[in-house]
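This document opens with one chain alone, in structure tokens, the form predicted on its own.
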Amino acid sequence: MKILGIETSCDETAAAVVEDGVRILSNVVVSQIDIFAEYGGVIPEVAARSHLEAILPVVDKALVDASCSWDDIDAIAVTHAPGLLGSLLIGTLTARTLAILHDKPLYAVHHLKSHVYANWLNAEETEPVFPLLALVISGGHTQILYMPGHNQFEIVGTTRDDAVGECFDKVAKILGLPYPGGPSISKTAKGGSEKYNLPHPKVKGLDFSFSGLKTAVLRAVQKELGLPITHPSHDLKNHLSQQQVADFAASFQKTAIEILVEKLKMGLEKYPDVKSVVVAGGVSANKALREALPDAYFPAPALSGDNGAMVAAACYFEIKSGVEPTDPYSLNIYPRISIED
């Protein structure tokens, strides 16, 4: 079964063709990072306009790279939620139109499910075994999911405020590092010392909280520089030395990873039947996190971020689980669906 996956939830316009949920035939991603690096974050209206320009050429290239015609495609999958509304609208409208024009079944796929299923793509040796725990970590989400089987999701832990990826972005901004913050902090931390002690939020159960860690970094920087807490955060970078930036990056990264690993270990204690742990989402590309969880499954770094291949993979396993196609004439992005729907 060959599935065309379309992804436009944030700032990547992506399409891919995947065979039987695991074999990538093509994977085309047009990123808007260069556009938003100047602003230090994504501007939703600009992202939507960029998707509109790129979406059809990206889909066409995905088919060409896969050596497929529309006759070879068995289904179309598209990210339905969550994400930026304008960006999602471009992807869903495109997928609906293509499904109608080419008479293909359409599947609306949840974005976080897609990230989880990136772990099944081009698996070199073994696939994750159920039941499993999935740690989903990105700029917009931080969750622990319990999965007894394919397409069965139970949210057992979530963030109460900021996502870990958002925290990386905001700390990078404090330190004067470029957007996106995850790769910038990871690269800078290599030359730093983990000398600053930062707090671990005291949150009961498997839930997370990262807003306090972000504030702790801000206060630690102000204290290190001998500046009052009223000093604007955007000016701190002008007073930090290169070594101080590296040390704060290393200390923050270490603390953020410790928090994630601690909660995951608590999850394994709570669910002793778990046989595998998978990590998914943009932050899963972090090398230090991969080293801290040597026994966990991680997607290939190139598949950690948003891409169409993961959407197609998730769709395949939905189909195998008995999920019915979506009516292309009625699909919309309101109301937002839950991962448990």
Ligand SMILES: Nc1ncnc2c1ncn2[C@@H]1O[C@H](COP(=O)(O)OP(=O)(O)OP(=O)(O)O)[C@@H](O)[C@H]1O
Contents of the next structure:
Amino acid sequence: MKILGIETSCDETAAAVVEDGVRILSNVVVSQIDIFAEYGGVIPEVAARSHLEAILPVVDKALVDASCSWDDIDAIAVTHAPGLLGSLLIGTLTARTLAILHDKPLYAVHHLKSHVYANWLNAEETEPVFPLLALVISGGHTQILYMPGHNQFEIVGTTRDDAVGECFDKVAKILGLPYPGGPSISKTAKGGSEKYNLPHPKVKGLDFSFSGLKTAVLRAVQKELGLPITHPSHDLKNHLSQQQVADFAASFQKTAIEILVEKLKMGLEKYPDVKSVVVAGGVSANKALREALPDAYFPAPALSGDNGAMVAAACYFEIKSGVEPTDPYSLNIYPRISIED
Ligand SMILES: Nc1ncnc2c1ncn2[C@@H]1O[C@H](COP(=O)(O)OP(=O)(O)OP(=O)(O)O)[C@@H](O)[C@H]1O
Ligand SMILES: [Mg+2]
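Structure of the form predicted together with the ligand (previous: the form predicted on its own):
Full complex below, order starting with the chain above.
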């Protein structure tokens, strides 16, 4: 079964063709990172307009790269939530129109399910075994999901405030490192020492909190520079040496990873039947985290961030679980916003 997956939830316009949920025939991602690097973050209206320009050429290229015509496509899958509303609308309206035009079944797929299913892509021989725990760590989410089987998700831990990816992005901003913060912190941390002690949040159970860590970095930088806590955060980068930036990046990265690994270990104690751990979402590209969790499944680094292949993969396993297609004429494609199966 060949599925065309379409993803536009944030600042990547993406489409891919995936066979039987695991074999990638094409994977086209047009990123808007260059546009938003200048602003240090995503501007929703600009993102939506960029999706509008890119979406049809991206879908066309995904078909050409896969050597497919519309006749070869069995279904269309599209991210319907969560994400930026204007961005999601471009993807869902495109997918609905294409489904009607080409008479294909349409599936509305949850973005976090797609991140999880990136772990099944190109992993036919060593695929994760159920029941499993999925650590979903991205720009907008930090969750631990318990999955007894395909397409069955229970949220057993979630962040009370910021997501870990957002924390990487905001700490990078304080340190004057380019957007997106995750890759630049990871790169800069290589030349740094983990010399600053940063606190771990005292949130009970499997829930997370990352807003305190972000503030802790801010206060530690102000203290290191001998500046008052009223000193504006956007100016601190002008006072930091390259070595100090690297040391803060290394110390922050180490602490963020320790927090994630600690909670995952607690999760494994709480769910002793778990047979494998999968890590998903943009932050799963982090090399130090991969080294800290040698037994966990990670997507190929290029599939950690947003892409259409993971949407097609998630859709395949939804179809296998008996999920029905969505009516392309119905607005019901929009309201579901959390994983509740
Ligand atoms: N190597 C890395 N180390 C740490 N974080 C990273 C790395 N690469 C990317 N990230 C982070 O991943 C996040 C982007 O991930 P992703 O694209 O999955 O998020 P999103 O789609 O915006 O949010 P969500 O998936 O929750 O809707 C950013 O916060 C980015 O800084
Ligand atoms: Mg994402």
